[in-house]
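There is one chain below, alone, in structure tokens, taken in the form predicted on its own.
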Amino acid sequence: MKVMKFGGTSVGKPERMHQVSQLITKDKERKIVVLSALSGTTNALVTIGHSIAAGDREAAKKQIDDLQSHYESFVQDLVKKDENRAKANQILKEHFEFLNIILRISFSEALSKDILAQGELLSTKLFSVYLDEQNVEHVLLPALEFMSIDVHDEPQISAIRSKLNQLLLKFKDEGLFITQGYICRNARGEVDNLKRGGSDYTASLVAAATQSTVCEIWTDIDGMHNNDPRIVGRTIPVEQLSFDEAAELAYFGAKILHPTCIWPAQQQNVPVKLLNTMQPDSPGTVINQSTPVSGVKAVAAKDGIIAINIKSSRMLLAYGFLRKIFEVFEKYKTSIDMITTSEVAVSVTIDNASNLKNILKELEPFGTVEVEENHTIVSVVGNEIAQTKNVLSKLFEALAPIPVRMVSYGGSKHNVSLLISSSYKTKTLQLLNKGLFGLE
């Protein structure tokens, strides 16, 4: 068994869906195919939800109609036979009738999750119709029957494994399964989701639950690159990464892979491959338990960072001082990315400002609190770079023109992280591309 996940751009046009069909039927290995919503659909559904929540039913109605028109055009190019177009249009009718019905229902958080689920349900059902037209035998496997989260919004690993394998046993003679990424049921049995990027998470959870031979993540770029190709002039794919290296890159801003995707596959030692739907013969990036190559592999940047500095000559050396500070962030479920300490100050960074006011208020008794917004964490990732000769000297030589606010080094043997003002992000990535990789 192997798992193949295709993102929104990989299924966003009818010809892309046609190509996905070719990719999943190239070999006879048993496989589960995880699909995202068509590109742009989730954003459209979010906008519809916001309009309904704001009481602007007229705007919501227009947004629903516009989205339906897009899908009707999509169906015309997806399938050719009249009976299959009729099936596809019936699917559209059912889902858009639901969206129109909710215009008359009081908005709630649970309803918003139902709205967001429509994207993945539509993409998989339409793809199933296309496979039928191509006489490709398959089973449409509803993710809502096996994918679940607990009261803390964490996947119920054992329940997912049990339910999924029971479903697969019902179809033990079938070789191809199509399912939805992103969507799930919560502890109350309601439709919910795995948050943004959740289709990657679904694929990794499914691969782990079935102990698959590989988890393939298909996007529109040929693997994890050494730097952000949107910012620097020249980048190269990284052929191989360890799970730890990939997790660091994903967490600190590499857009190709969702941070949560690594952990389930790593637990079951299922290799993850990052591949390009538009260039299927490219080797991409392989992520597995270990990598034989030491040194710097890639650079990633994470925006929207807030630095908080607590100065207190009176309390810093007191027993339990750091614990009390961390308890404030724990209370408001706000994770800390970086931390540095001195004799009179503690500096931390966060990427979630939703409870910033409350956090700052509770930190005031500990000393003088200063806040710096609009920062970026630039993370340099590689295998044992803390022990690799000349990495630090090259790093800081390259960044001589950049005012670095914080440095995190030694907490991980795979990562050196730097905090800079976001205004220096582009220049920093370009300088590192030249100084560490010799690329301009």
Ligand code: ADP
Second form
Amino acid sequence: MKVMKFGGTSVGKPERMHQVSQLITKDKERKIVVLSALSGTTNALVTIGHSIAAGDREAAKKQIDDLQSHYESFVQDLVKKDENRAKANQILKEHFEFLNIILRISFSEALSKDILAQGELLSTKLFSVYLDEQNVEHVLLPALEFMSIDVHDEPQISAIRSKLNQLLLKFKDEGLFITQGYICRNARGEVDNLKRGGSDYTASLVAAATQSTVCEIWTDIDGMHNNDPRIVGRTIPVEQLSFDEAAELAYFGAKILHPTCIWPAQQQNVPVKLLNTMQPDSPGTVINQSTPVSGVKAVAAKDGIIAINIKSSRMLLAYGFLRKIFEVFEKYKTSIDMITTSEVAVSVTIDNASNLKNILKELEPFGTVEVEENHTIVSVVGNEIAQTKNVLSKLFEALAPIPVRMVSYGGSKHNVSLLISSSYKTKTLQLLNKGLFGLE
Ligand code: ADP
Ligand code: ASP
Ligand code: MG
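Provide the structure of the form predicted in complex with the named molecule, given the form predicted on its own shown above.
Starting with the chain above, the whole complex follows.
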């Protein structure tokens, strides 16, 4: 079995869906194809949810109608035969009727998840109609029947494995399966999702559950690049990454991968390939267990970081001080990314501000608390970077003009993280591109 996941841009236009159909029928290996929503759809659904939550039904109605028109013209170019257009239009009718019904119901968190799920349901059903038109035999596997998360929003690995394999057993002679990325059921049995960009996570979970030979993530770029191509001028693809290196890059902001999507594949040692739907012959990036070569592979940046500094003269010799501080963050389910300590102060960073007020209140008794918002973590990733000759000197030389707020190294051998004010992000990524990779 192999898994092939296609992102929003890879299915965002009818001609792209046609191309995806060619890519998945190239060889006869049994495969599960995971699809995202068409590009722009999840953003549109988020906006619709916000309008409904704000009680602005008029705006929501207009947003739903605009989205529907987009899909109506999409279907015209996707399939040609009348019977298939009728089938596709019937699918649109059902899903847009559902959105229009939601307009009339009082809003809830659960309902907003139902809204978000429409994107992947639509893309997979429409793609299935296209495959029918091409006479490509396939089975549509409903992700809501096997993908689930627990009360902590974590995937239920063993339940996913057994439900998915049971489903597959029903179709022993079939070779091609299509399923939705991103969507799942939560512990209450409601429709939920794996957070934005979560289709990558679905792909990795499915690949692990089926012990696939490979998990291919097809997107709009030829692999993981050495730096963020949306920000710096010239970037180059990285040929190979270890699972740990890829996980660090994904977690610290390389948008090409969902932040936590690597671990399921890593656990089952399924190699992950990042490939370009628009240039299918480019080698892309291979992520696997092979012993990584030393040196810097790539840099990534994660925005929206808040730095919290706690100064306390009592910290001196006070064992248990850090535990008490961490317990506050634990209580509010807020994970800490970076930590630096001195004898009289500790600084930590968080990216989730939803409980910030409560956290700050509970930290007050420990000393003087200062908060700095709008920060960015820049991570330099590669195996044994600090041991690799000249890397740290080049790094700090390159960053001479940047006021670096925190530095963290040693937690993993693969990562040096720097905290900067977000206003310096572009400059920092450009300076590192030149200083570490010689690229401008
Ligand atoms: P998909 O819709 O296929 O999931 P995404 O938009 O989530 O695609 O991810 C691909 C995008 O990630 C690229 O178009 C690129 O702009 C962005 N990106 C950010 N950092 C990197 C990086 N280091 N390497 C490659 N792409 C990156
Ligand atoms: N459609 C979802 C999103 O845009 C999931 C994904 O594309 O991975 O976040
Ligand atoms: Mg993505």
